[in-house]
Amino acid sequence: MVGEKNTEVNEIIRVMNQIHGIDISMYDESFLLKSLRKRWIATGVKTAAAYPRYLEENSTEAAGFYNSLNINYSEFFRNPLTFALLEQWILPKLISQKAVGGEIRVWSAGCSSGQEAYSIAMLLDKLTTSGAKPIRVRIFATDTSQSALALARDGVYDKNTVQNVRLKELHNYFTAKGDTYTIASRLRERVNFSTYDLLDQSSANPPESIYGDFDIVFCSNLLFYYKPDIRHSILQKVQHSMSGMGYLVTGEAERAFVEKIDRLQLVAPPAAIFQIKKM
């Protein structure tokens, strides 16, 4: 059964690759094989295994397949825990180290559609604006689809998506208009949404940021879906790209396997938050 899978996986591949031009061997075995089979089941093909024929006579369906893989799925707050403690310890903690004038920089890597960025940005305006030491906060935030950072910049969202959002935060950080909040203004000027691919090799961080050296990095509930050696050059980019004392958040799915990173160290358990241990 192992050996089929991987037969109709390595099919899929070649098929992807040498007749529709694009490469998804980066990805995780199993999940290619769970977007196989919502997709041949989907097209109304017959078997799994017929489905390779079927994509390769069919340049539409590569192009809903491909799609298919890239999830754009994000949340307000989307892990409670990680977020209390991003607001209780970790950013009064960095605030204090910070000289006046001084500026926390934040990655908010594969952002989706904002509620992430959106997220940290609420949690820093209300820290920084009530403390007496003046501190800038740049949060940069980064995706490949440009359907999603659309909706991130509008910071549109309709009444069901803004469920784990504080009444506080609420009422503070958006405007109600009958089933739909838009973020404040305040919020999208500290938030700076642009295309970026963590596959890109040329680069350590996104061009926008010019050097890096980031406070946080979430890089959350995108690791799972690539091959390991993928993930462990993704994390590399992201150590490159955090300062001394900086913090790396990825999601609770992930933290096995981040945990196995010889550099990386668990400062938060339960919550997936990690530093880079001191040599």
Ligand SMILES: C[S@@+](CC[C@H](N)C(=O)[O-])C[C@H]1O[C@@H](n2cnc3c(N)ncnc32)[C@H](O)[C@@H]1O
The other form holds:
Amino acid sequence: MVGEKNTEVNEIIRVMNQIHGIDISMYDESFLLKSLRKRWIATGVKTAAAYPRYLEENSTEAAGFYNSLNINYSEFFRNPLTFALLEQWILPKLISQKAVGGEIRVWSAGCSSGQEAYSIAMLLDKLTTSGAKPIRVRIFATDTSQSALALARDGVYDKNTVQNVRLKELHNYFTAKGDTYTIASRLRERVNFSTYDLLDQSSANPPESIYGDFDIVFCSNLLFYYKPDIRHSILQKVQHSMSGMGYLVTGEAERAFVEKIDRLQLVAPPAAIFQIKKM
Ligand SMILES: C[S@@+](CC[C@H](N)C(=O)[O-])C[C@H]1O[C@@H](n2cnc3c(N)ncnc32)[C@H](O)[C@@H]1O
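Follow the form predicted on its own with the form predicted together with the named molecule, if you could.
Time for the whole complex; same chain goes first.
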């Protein structure tokens, strides 16, 4: 049974590469299998085994299959426990460790349409403007999806998208117009959105950030799409971009992947927040 599954997935990887020129070999096998099931049902192909043939003959479906692998779903304050810990404990601690005039650097890696970057921007704005200590905040948010980045830069969300935002933050950081909510320009100016592929071997961090040294790196809800060795290389990259005291935040379902990395340790179980181990 397992062998059969491997055959179909391998066949799809081959067809996408050889016929359509798209490399999907970096994706996790069970993720590819789930996508394969969804697509063969959606296309009305009779069996999963017949789908690779259909894909071979149909370039529109190849584009559809590839699109189904690029999942851009995001939420404001996704993983409420993680954001509560950031707000109550980690950010106040980071601020207290910074010198007057110092800088807090954040990277939202795989930021999609910007909700993660704007969520941390709201918390940092609140904590750095209410405190006596002036601290600069720089947030770099990157993705490979141009359409997601365009939405992020616009910062216009519909009312369903902002339902996790507390009323106070909604009032302070958004302008409501009809059913849409637009991010305040002072928050938008704090976030630098740019294109960056986490699989890019030629750079250690987004060029816009010049150097890494991030106090917080979000690498959330994208690791589970990749096969283990690719996940590992993404985690190596983000680890090297963190400051010595920096934090890595992943999706809760991805915690187990990071727990396998020797140099990283959970700092606030059960939330998926990690720090580099002190040797
Ligand atoms: C499911 S969304 C998660 C968004 C956000 N981090 C969150 O947790 O809500 C995954 C995002 O990761 C991006 N992504 C996937 N692989 C990437 C890569 N190799 N480099 C940069 N971004 C990537 C996708 O384009 C997508 O926007």
